[in-house]
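Next up: a single chain in structure tokens, the form predicted alone.
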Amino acid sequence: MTEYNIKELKSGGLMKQKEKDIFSLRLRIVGGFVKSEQLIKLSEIANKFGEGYIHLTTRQGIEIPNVNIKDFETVKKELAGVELQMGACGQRVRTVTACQGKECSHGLIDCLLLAKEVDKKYFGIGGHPHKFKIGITGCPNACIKPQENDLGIMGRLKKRFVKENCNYCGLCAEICPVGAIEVDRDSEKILFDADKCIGCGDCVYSCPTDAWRKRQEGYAIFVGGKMGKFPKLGVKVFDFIETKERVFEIIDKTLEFYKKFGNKGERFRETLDRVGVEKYKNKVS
């Protein structure tokens, strides 16, 4: 089997093992969501076909590890039969990852829904100097480590206050975790910071009178995350996305920008860095 040949499958999620014709075969497994009966099934092709286990990855992904390659149209049939496919490598846009989302007593955001929409759109793409991940999550609590991936996109919340409703109670103020609102109860008033404030929402699903509502639900984007030898943190470029429509255009737009400015073998957080954050903003705003 050729290098090129080798590279070829490895874009479709097939990745060689040290053994001859041995590879491990990556699944796209959208936002960490598995059916029962998929996973019944995974059992059993990996007892088959593998050695009687699967490979749980970083990214919410799935493995079956120790597949021979002449074994593999037979698995790839045996997954569809359950609505599984195979996932991607190298330059291309890979599976979107999230966290449950408003399953989450502090979720803001449908993030299986979106990831399953994004996934849809933007899965596999390729032509990118590079790989690129795109990762979801439903608060600012950021269990997904949106700032790790490529374009990661964060549930932000709006609030407005009802004075009328309040009691001065101050569990508001106790709960915030920036010190974004202070209690005044002798003088009943309270003042709020909206420079501090998160958006996480922890004190409109507290207040016990109502007094803190939400006003609005909306999208963080960070952009520029990677790990690997040299990790960075993804930098925020949008503290506040009103709409999806608006998440699509900015990930429209971005994957353009890479593919226009960066370097082939870049990720795009090099590219960011050396053409400049704020021409990136200009060209997606």
The other form holds:
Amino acid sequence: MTEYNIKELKSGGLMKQKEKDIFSLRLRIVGGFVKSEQLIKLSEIANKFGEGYIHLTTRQGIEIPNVNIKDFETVKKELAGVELQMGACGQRVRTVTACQGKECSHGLIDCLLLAKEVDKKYFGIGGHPHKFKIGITGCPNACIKPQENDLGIMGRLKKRFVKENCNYCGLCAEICPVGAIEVDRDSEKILFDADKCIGCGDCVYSCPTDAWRKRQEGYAIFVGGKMGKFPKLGVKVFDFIETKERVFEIIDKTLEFYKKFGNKGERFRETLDRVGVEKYKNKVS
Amino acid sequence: MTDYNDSLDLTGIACPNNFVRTKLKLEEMEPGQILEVILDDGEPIRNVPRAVKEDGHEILKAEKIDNKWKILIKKA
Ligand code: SF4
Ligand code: SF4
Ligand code: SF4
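Please give the other form, namely the form predicted together with the partner chain, since only the form predicted alone has been shown so far.
Now the full complex is given, and it begins with the chain already shown.
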């Protein structure tokens, strides 16, 4: 292999296929959002330089298979024309996944905006023991599976109760997925168990009289999720982070922790299990 | 008792058809008129009132009768 190829390989996003000089190009996509003009360009590129198709990855990414390395520079330029770049492989912060968030009727946070910000700040950063995946989901329905990521972010909501509005119909108690609300119709009382509440907002969006109201949106944080040969689900380390700034601080400190305490080749979960979740929490708190 | 102008029994109708039928019925009605809807508990009561609110209508009343819910919707 020429020196040129080695340099390009290191820049990320080029995955060698079995055939000589043939690569699959992995792109940098954020949260699976792709503009229509980008789709048109991808179609052109796949027809001209690949074999007329693309591959969608499990992390909402796009790969263009069957591209000859000699065409790589040309393809890269064409991609740049529609603001597309090469993705990341190896021991780096990978594609940030995100659900529809704001566009979904259950969404509590703007996942796309947050994913773009997280991607901008962390995408492709290396220097830790292994790859690092971040996923952002809009509500506790967890469609993006934040628990499968090294760090998962979940939209949550805190609410308040306007007693005068409540007519004790019992609807909120009926629909709460965790039984956090009890309604006593006869004595006109609502019992709310804040420890049980998972902040999904269902009661707020269904209450006929707007007696439950949104107070604030926030973020739950999960760490240590991974798939692969030995899958493990992430554990929730923070229930409700109030600001985005604090979320970024937690990501910063988590990556620092991973760099400092992780052994070579170890996924973040393994570091956490070895060093201890409590110690991690102390360091990032 | 609140009076209503029209009524829909959506017992046994699954999501999202129950909401679609509610929506179509509301479209036939005049603003300010009241529609009574009967829904099963479980998913229907979880989804329909919320979707009705998102469309801007007002829910005047929700009442559980055995395993069903009766809701009164005021068309926006
Ligand atoms: S996680 Fe919530 S907001 Fe995101 S797509 Fe699923 S239901 Fe919608
Ligand atoms: S749904 Fe609203 S009005 Fe009905 S009991 Fe709950 S808080 Fe009160
Ligand atoms: S926010 Fe969700 S979990 Fe919390 S009380 Fe309301 S319905 Fe229940």
